[in-house]
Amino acid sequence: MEKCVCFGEVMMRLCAPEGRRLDQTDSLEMTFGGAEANVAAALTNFGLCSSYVTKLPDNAVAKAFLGQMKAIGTDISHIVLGGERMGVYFVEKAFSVRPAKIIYDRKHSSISAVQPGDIDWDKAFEGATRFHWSGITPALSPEAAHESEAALKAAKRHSLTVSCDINYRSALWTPEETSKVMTPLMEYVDVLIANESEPKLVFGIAPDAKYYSGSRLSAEGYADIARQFTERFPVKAVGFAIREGMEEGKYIWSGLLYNGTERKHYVSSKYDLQIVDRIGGGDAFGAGLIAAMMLGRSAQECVEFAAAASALKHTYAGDFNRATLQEVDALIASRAR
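With the form predicted together with another copy of the chain in mind, show the structure of this chain by itself.
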C-alpha cells in the first residue's frame, strides 16, 4: 500500500466572517492550514495513507491542530515538538470582485528554525512510497531550505516518488532567490505542480507566444511549459490547476496533466464553481493528483480526479479538502453522463 509523507509549515488561520474586514469583527474563525498539511489531510480523507511532518511549539495552540489531524487520521507521529511559535495568518476572504487580503505573521516559527537532526527522515520515511513538499518551505528560512534538501536526499535514498508544488510566494522571497534555491532541488522532483505564472517567474520557462489568445493560455501552451520542465529537469509529469472566467464574474476550474514519458497532455472537465472557501484549492488539486497516482489511475483519470476533488474543496470551510474518494468519483461520474 502506498504512503505519502508531506513536509512543510502549518499555520493557524484566523479568518474574518464573510463580508467583513478585520476591523469589522470581534470574532475570528480558527482553522489550520499549510500547503503540505492540506495535501496530507486530503489524502487521508480519501482513505489513503499519509503522514505529515513539521515542527511545532509544545503548547495548547499546536495541540489543537494536532487534535484535528488525529480526528482525520493522518499520521502525526513524526511531528517534532519544540521551538518558539506556530505561524499565524489573518484572512479577509475573497468575494466576487474583491480579492482575498492576507496578513502573514509567520516569522520565527518553530519550523523556520528547524535544526538538522530535529527530524529523523529515515524513520519518517519507513513504509513510505511518496514524498510531497512545496516551494514555501525553503522560502521560510535558510534552516527550512536546508531541511528541505535533507528531506529530498533522504527521499531519494528511500526511492520515494517526489512531488512538488512550486507555490511561489512573493511575500517570502524574490523570483531570483527562489530560482537560486529551487533550481537544484528540481533535480529530486518526479511530479511537479505549477500554475501559469510561476514557471516563467522562477525558472524562466514560458510558453511560446502563439499559445496565447489575449491573456488566455491554451491547453497546448500549458503543455509547452510542462514539456520544457521535463526536458530541463528529471521531472516526469507536470500538473496545472487552471482558473478562468474572472472577467465575467465566474470561477471556472479545471486541470491539465502533462505526461513527460508520453509527451502528451490530458485536460479535465471544467467546473463552474460557487465558493465557500477557496484557500487550499490548489493544494487540493495537488492532493487529487497524488491520490489518483497512488490509486494507479490512468493519466486522464488522474487529471479528472484532481480537478473534481479540488472543485469540491471550494465548497468546504477551511483549508482542508473534506471530500471522500466516493464523493469525488460520484462528481466525475455525474459529469460523464
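If the structure you just shared is the form predicted together with another copy of the chain, then what does the corresponding form predicted on its own look like?
We keep it simple here and write out only the one chain, dropping partners and molecules.
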C-alpha cells in the first residue's frame, strides 16, 4: 500500500461562534489545522496510509492535537516534541457581505525553531512512497526552510514522489523572498498544486493574454501556466483549484490537472457551493489529488476526485476534510447521471 508523509506546521484554531465578530464574543471554539496536517488527515479519512511530521511543544494543547490525529488513524510516531509553543490563529467567519477575518499568532512556534537532527528523515520515510509539503513551511523561518530542504533531499534518496502546494502567504514573506527560497526547492517536486495568481507572483510564470476573457482565465490559460512549469522545472503534473464568482458565501468550484508527459490538461465538473467553512478547501483539493494518484486512477478521475473532495470540505466546519472515499465517489457518480 502507498503511504504519504506530510511535513509542516499545525496551529490551534480559535473560532468565534457563527455570526459573531471576534470583538463581540466571550467564547471561542478550539480546533486544529494547518496545510499539511489537513492533507494527512484527509488521506487517512479516505482510508489511505498517511504520516504527519512536525515539531510541537510538550504541553497539553499539543497532546490534544496528537490525540485527535491518533483517533483519526494518522501516523504521528515521527512528531518531535520541544520548543516554546504551538502557533495560534483566530477566525471570524464570513457572512453575506462581511468577509472572513483571520489573525495569526505564530511567532516563535516550535516548528519555526526546528534544528538539524530533530527529525530523522530516513526513519520517517521508511515504507513511504510519497512526500507532501507546502510553501508555508519554509516561510516560517530560516530553520524551517533548511529542514524543508533536508526533507526533500531525503525524499529523493528514498525515491519518493514529491508533491508541493505553493501556498504563498503575504503575511509571512514577500514574493521576492518566496522566489529566492522556493525556486531551488522546485527541483525536487513532481506534482505541483497552485492557484491562478501564485505562479506569476512567485516565479514570474504567467499565461498568454489571449487566454483571458475579461478577468477570467480559460482552461487553456491554466494549462499554459502548467506547461511553462513543466518546461522550467522537473515537475510532471500541475493541479489547480479554481474558484469562480465568489459572493455572499457562494462560489463555483472546480479543478484542472495538467499532465506534463502527455502535454494535456483535464478539467473537472463544476460545483455550485453554499459554503459552511472555506478554510482548508485548497488543502482538501490537494489531498484529493494525492489520494486519487495513490489509488492509481486516471488523470481525469484524479481531477474529478480532487474537485469533489474539496467541494465536500466546504460543507464542514473546521480545517479537516471529513469526507470518506465512498462519499466523494458517490458525489462524482451523482454528477455523471
